[in-house]
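Next up is one chain by itself, shown in structure tokens, the form predicted alone.
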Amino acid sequence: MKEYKLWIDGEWKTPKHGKTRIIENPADESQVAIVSEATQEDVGHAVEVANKAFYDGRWSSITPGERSNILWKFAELLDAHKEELAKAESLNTGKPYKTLSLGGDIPFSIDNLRFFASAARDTHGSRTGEFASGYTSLFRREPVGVVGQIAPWNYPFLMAIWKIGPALAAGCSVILKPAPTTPLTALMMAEISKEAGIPDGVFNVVTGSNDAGQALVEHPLVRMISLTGSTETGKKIMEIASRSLKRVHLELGGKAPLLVFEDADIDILAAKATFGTICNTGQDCTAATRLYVHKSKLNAVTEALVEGMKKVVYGNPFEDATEMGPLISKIHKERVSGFVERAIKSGAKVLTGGDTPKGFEKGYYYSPTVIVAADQKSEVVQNEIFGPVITILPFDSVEDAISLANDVNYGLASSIWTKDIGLAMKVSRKLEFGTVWINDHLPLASEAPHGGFKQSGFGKDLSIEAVSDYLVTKHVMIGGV
């Protein structure tokens, strides 16, 4: 079993006092790894090597062209890494293999690095202009600094790629926090970004327990949190960076609807919506929990999302026909079904789940789940289950459509079903969601930006507009010219 350390600095380092934490595979509970413990001390010593390497120069002042390059070398590693990166991916999440980790989230990780490296070489940085007589106004934009990033256990290596290839497109030194369950990934990408000739300090990795991530956060030398995580835990992290005035990219929970009218395909509908709630076994931010039917097509749309839900093959991670795998532990599945059993209790019904599949008291699995009869008002419909849970409820009118689903905290992800496009593009101007599809659920793109409003958090992944996140104005004005 492989025992990884702290990655500070461009080497591994053993955290001050040895403690460290055995990673489990979920599908069969077995150990697959030792991982260290970081201290408040460490954590320490990586931001002073990470602010040390930004005011250095070693990244932060060298041309956009060389830091594209070196990227877009960590980019190719990477790519001829990716059937290691992506076994253990699936080891310490229980991700099907051949499906999602080698066959969806690392290779399309690594178009997202590709992408930011492009964009290295152009984050629109400089402009000039006369706006004032006798003067000239140069606006740089400059990398914010040393960046504290904290990425989530759904999607280790995926959300890694997210926070650390913007930053360091911008130009600024790094200090990623993979969750304490899930950070294998993340630890041999620090080594590969060694090989890739991104400088020592730039991009470190501590591992850990959430005080090593608190000490992140109120560390004074960090000028900036990024957080993908719960809404709770972002609003935490809000409090502690607001003593300090950090700028703060939270990406954070998601109740995705589905608004589904009359002249919707329902069989493309039903095996999208079947793919978008059991993708990663639900435990995705995007992912399709609420369906709001038109009342015309309540029954035939249950009825075929019943029968998908039956018929998804789950099991061992590394089968080829698997399409999910287990929740990530055995605390994750007591939450989940907790949702499903108080839903129950409150009058909800359960169509098709909703318990352990037979032959799987191994691992932590949970049977493909649909619930109608919930009242719009219940945790089960309002709050993030993270799991493969669906509600579905009817609506009489557009109107109706909207209001119920604006009517939750979040604002992450949505979907609209029709062909009318005139009704899809009325409809999405008025949802409260950071993306809306249209016929389809959960695809994104490296050029799309991703993020949310509402209690979903603000900022973006993907995109040119997550380089903006990481870099700062500054005005110089020249006078006598």
The other form holds:
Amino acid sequence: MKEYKLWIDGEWKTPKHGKTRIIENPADESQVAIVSEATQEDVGHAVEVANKAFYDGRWSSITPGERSNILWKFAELLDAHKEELAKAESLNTGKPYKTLSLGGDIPFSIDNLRFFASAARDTHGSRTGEFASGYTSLFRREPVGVVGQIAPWNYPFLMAIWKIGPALAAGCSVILKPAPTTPLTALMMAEISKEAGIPDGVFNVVTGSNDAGQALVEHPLVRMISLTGSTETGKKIMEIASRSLKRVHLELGGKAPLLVFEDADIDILAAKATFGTICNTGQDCTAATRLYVHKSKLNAVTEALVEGMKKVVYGNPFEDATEMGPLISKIHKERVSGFVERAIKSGAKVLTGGDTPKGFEKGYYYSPTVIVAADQKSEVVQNEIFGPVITILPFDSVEDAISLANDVNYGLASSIWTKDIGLAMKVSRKLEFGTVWINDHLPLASEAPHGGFKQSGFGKDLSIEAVSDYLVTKHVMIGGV
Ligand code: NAD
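Which structure goes with the form predicted in complex with nicotinamide-adenine-dinucleotide (NAD), now that we have seen the form predicted alone?
Every component of the complex follows; first up is the chain already shown.
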């Protein structure tokens, strides 16, 4: 079994106390790798190395063109390794290899990195002006410094690229801490970064528990923390980061609504809502989770959705036809089924799913599930389940639909389903979500910002806005000119 150490200062380092963790394949509960558990001391070492690299300018002070070329080479090398990266990602998470890892996450992430490589050439945005008599002002945009980046387990490779891509493009030095259970592709990526020419110490990966993440948040030399994770962790990190007034960038949970109006194309909606619910086994912060349907179409939509869910092909992630793999872990499966069981007890009706599919007792499989919720205030409607579970409720009017959609603490993504573009635009203005899709759900683009409103966090991933989040503006005022 392959054993990984920590990636610090451009080489593999044994953790101080030699503690390790076994990485499991959630599809069959087999062991796939051994990784290191970083201690606070290891994290401290990685931060010092990153800090030295930042201040000696080996990355932060080279030209934008040089940084861009290295990031492009990094993307090309990741592309050349895409099969092994996709295989590791599927072994580590249970994602369908063909349709999701190799066909989705890995190539999309590489496209994201290419975007950030290009953006690296346009980060400075220097502007000059004479705003006070006798003075010339110059605005410089400079990298924030050493950045601690903490990632979740649902899209390990994608989230790692969303973090390091904009930070490196901006000229920062980075310490990435993947989720404890899914560090494999981040570690593989780190080794490849050296071959691409990213200087030692600029990109470090420390694997380990929440404590390792917390050590990053507490470290005085870290200038900014970027977290993708749960809202609960976001609140905790913000509180700890406030003690040293670090910048925080938070991409947190979601509970995406789909508003289905009377004239929506039901076949298209049902197909996309099914995919939006089961993609990545529902472990997606933008997953389709709350379906609100105009009361006149409730029966037709419900029938089409249930039919779609029953046809989902789940099973071995390495079989080509597989559309949905297992949940990430035993604990997480218990969490998901707990939500469904409590919903039933409080009056909800499960139309399909809500169980372990027959023949899939090994691994952490859970059937695609459709629930008619008891009411808007019930737990399954209000809280993030992070599994292949969608709730259905009817609405009477446009205003009713908007208010139901906004009536949760989250605000990451939403979708509107209608042929009336005027109605869609009117509703999109009222939805308090960072993304509003019209007649679709889930697609992203490297150029388009992704991020939350309300308790889904702040700061953007993807797009030039993500790069801006890792830059600070300095005003240089030249007198006597
Ligand atoms: P999590 O919050 O449990 O963990 C995320 C990361 O934070 C892990 O690396 C973990 O070790 C670390 N962590 C936990 N406690 C910490 C602490 N006190 N100090 C420092 N680090 C700490 O989340 P998860 O279960 O890994 O991921 C699922 C969550 O991520 C869901 O809520 C999901 O919606 C969210 N998510 C959001 C987006 C987005 O773009 N908004 C994308 C993907 C996932």
